[in-house]
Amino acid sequence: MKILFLDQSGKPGGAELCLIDIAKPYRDNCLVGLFADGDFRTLLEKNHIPVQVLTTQSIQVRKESSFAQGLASIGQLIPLLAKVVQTAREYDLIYANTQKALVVGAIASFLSGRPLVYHLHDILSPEHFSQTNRSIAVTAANRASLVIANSQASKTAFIEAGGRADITTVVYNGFDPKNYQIDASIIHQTRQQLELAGKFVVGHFSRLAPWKGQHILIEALTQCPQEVTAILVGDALFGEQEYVQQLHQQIAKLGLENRVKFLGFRADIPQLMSACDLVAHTSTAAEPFGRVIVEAMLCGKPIIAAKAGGAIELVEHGINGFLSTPGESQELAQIITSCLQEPEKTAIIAHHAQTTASQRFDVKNINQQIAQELLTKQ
């Protein structure tokens, strides 16, 4: 089967990292078409996955865009659409991995006669998308042969927004457990380099954005013992630099300059996670899946996840991790402190999570599920 994968981003986010794993088995018979150039292209090339940047002009539509703003982008889409249609005729299937890719892919599917598959990585709710964006996404997705939702939460929101239940199935993200087995010497070296010796390190791994809730973790630190330190791994995207400034101001106001480190965007996530004592996921709005949650489990690290969306499907409180009410810094602080003060109990929970996650989210099993679904949609 020859597959044309489409993705709007030049930057490697969660959806893009997922796409790499999905495309690997098809690398001899696929092409990943990107709507922007960047580090994601480099990652695809490193994994020997054919990739082509289909346009150099950014599509000026965002999750909160209005109908008028959407219409204004049509001129940008026409040259891109023509290229996608021409390319699609050389493949058996169009696989749209993001929302903008879905819109282009749906039109290209109609014009080229190729079936469309949409991988839904979002929760289509008012908290995340404008009414216009939700309507466009659902209308386009309903023309697909298959919609793969990355969690039951994503599927439910899609159907509630008007999506077709009969074409929608849930397939969780896949991971290679071997990538999260880090040698103890590397962990020690990482902690030394980051000057974390003697600290209880809470890691936060996501882009710096208000709904990702880094400010909640910072507030929680004021209610934790002094040895609790946080590392924030990730950078601002989509014009969210103002939030980064607010975080620095918050840290200065609370006198936490020596207890919070900004590491920016990093490619060595497994090494950094393994150097932490705990990983915190603090999203204030429902997360579609929560890739960082599974990664922490695979690293053998205890995870505290915000109790909403896909996270509830991944974490069973007190069994394979901990759940905390979104936005509640005091509750988060209490769980962090408990993990610090009860290391044996916390280690048992983390070990259980690592064992079960290695089986439940193994990329080989996940890819088999996707392959079976695709075979029925050719």
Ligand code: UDP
The other form holds:
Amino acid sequence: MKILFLDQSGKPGGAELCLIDIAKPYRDNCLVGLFADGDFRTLLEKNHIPVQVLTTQSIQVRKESSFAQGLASIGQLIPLLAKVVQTAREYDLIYANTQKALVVGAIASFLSGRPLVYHLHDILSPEHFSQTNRSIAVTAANRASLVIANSQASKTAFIEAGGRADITTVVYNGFDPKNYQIDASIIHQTRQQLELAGKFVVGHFSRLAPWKGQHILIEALTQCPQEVTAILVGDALFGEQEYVQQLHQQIAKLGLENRVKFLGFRADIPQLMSACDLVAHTSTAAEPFGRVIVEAMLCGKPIIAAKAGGAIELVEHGINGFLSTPGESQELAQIITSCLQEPEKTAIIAHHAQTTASQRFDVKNINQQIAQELLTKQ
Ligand code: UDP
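Same protein, different condition: the form predicted alone was shown, now please give the form predicted together with ligand UDP.
And the full complex, kicking off with our chain again.
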């Protein structure tokens, strides 16, 4: 099957990293069309997945854009649309991986006669999207032959926003467990390099954005024993520089300069996670899926996740990880402290999570599920 994947982003967020795994089996017969250039293109090329940047003009619609702003962007879309329609005619199916890709993909599907599949990586709730954006996304998605939701939480929000249940199925992100097995010598070396020896290290792996809640972890540190240190891995991918400044100010105000390290965007997540004692996920709004939660499990690290959205489908409190109320730094601090004080009990939970996650999210099984779904829609 020849697939034209579409993604609006030049930057490798969770949806883009997921797409790499989905596109890999089709790399001899697919093209990933991007609406922006950037590190994501390089990553696709490294994975030998054919990629083309389809426009150099950035599309000005944002998650919170109004109807008028949306309309104003239509003019920008026409040359891109023409290119996508022309390209789509050489493929059997259009696979849209992001919302702007969905809108372009839906029109191109209509004009080229190719079926449309939409991979929904978002919770279409007012917390995350404007009313206009939700209506446009749902109208476009309802024209698809198939909507793959990345969690039950994403599927439920989609249906509540008017999405069609009959075309929607849940498929979780897939991972190759081998990528998360890190040699003890590398872990030791990483801890030395980052000057983490003797510390109890809590890792936070996410782009720096207010709703990802790095500030909650920083607040929690003040209520944890002194040896608890945090590494913040990730960058402000979508212009959240003000938040980055606020985080630095918060750290300075609380006198935590020696207990928090910013590592920026990194490509060696499994190594860094394995060098942590614990991974914290602190999103203050419902997380659609939460790749970092599964990645922590695969590294055999205890995970504390914010209790909302897709995270609840991944973590059972006290069984394969811990759940903490979103935004509640005191509760988070208590769980971190009990993990520090009860290492044996915590290790059993992390080990159980590693075993079960290796099966449940194995990329081979996930890709098979997707392949079967796509075959019926061709
Ligand atoms: N990630 C990364 N480098 C970083 C920070 C994060 O590669 O410096 C990866 C992380 O390992 C995960 C993805 O980015 O695979 C984030 O996905 P998630 O579902 O957690 O959040 P999203 O970015 O999709 O909101």
